[in-house]
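Next comes just one chain, in structure tokens: the form predicted on its own.
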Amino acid sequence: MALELFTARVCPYAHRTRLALLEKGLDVTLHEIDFKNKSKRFLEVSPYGRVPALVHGEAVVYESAIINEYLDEVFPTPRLMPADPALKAFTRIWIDYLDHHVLDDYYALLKEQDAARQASLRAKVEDRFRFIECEGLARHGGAGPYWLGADVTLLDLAYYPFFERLPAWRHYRGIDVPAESTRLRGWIGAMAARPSVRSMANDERYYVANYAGYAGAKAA
């Protein structure tokens, strides 16, 4: 059965699923969505009107974390979700932490126009990064460069797109990974070097230009 993915280059959530497809070496037809002119078929496939959305035969799946688990179950080689129940739970907990905690502060900082509130949010985001370093990466990384050791997993793919976009936050709000968060910095480097990541990477200028609207600035 053919795979179709409704996606958008700028979207970090779609980026997650494209990375999963690349890691599994799957052929897929990509439909780039214009958010100002959403097609009827896209809205039928994605009732939330968001990307990514996957069509696989009769199956229609949306929301990036759910799509990625679906792909891992249907196409189990290479396995991207750990088999161990405790590690599987750890993976889901930390993806939830990103989606429902980190990103709230992350995007709030970029949108905030008041300097004092920016400073407060910047400190919160830096604390989030330190928490990821000490309570996440330090728990199961072992000798490997990834969250769970030597092999990349859905957890890595869930986080990386937001760190590829970090240059925009650095440009507009002066935020960066704390210098002492050495595991997190090493993980970013390891992910950036993966062939799947490199094959679809965008440079800093792309993100600075495309996140200008969030920051209330002119496109660079």
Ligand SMILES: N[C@@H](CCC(=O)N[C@@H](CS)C(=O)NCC(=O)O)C(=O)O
Second form
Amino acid sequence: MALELFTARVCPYAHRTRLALLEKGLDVTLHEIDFKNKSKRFLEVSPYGRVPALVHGEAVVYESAIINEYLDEVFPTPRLMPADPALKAFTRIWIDYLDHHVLDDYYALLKEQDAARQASLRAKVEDRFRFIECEGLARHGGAGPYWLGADVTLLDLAYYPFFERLPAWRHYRGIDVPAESTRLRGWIGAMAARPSVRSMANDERYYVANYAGYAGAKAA
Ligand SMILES: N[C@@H](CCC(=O)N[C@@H](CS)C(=O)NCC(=O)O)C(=O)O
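Same protein, different form: I have the form predicted on its own, so give me the form predicted together with the ligand.
Okay, now the whole complex, with that chain kicking things off.
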């Protein structure tokens, strides 16, 4: 059965699913969505009008974390979700933490125009990075380099797209991963070196240009 993915190059959530497909070596037909001109078919497939959305035979799946779990169940090689129920819960908790806590502050920082509020949001996001380092990556990562040790999982794929975009935040808001968060820094490097990641990576200039609107700056 053929796979179709409604996607957008700029979207970190679609990026998660592209990475899962690449890690599994699956063929997929990509439909690049123009947010200003959404096709009728896209809106039928994606009731929220958002990417990513996946079509696989009769199955229509949306929401990146749910699509990635679907792909992992239907195409189990290589396994990207740990089999152990406690680690599975840990994986879901930390994806939920990113989606419902970290990203609110992360995007608020980029959108904020007031310098004092930027400074307080920058400190808040840096604290989130430290928390990810100490309570997340260090918990089950052992010798690493990934969240759950030697093998990449859905947790790594869920987080990485937001860290590939970090250079835009650095450019506009001067934020970085704290120097002492060595585990997080090492994880970014290990992810950036993976063939799946490299095959579709965008460079800093791309993100700086594409996030100019969020940052209230004029595109170069
Ligand atoms: N919770 C969703 C978020 C997806 C999302 O926000 N996608 C954005 C692009 S990054 C989108 O499609 N926006 C539609 C629009 O801007 O019209 C997921 O995990 O898939």
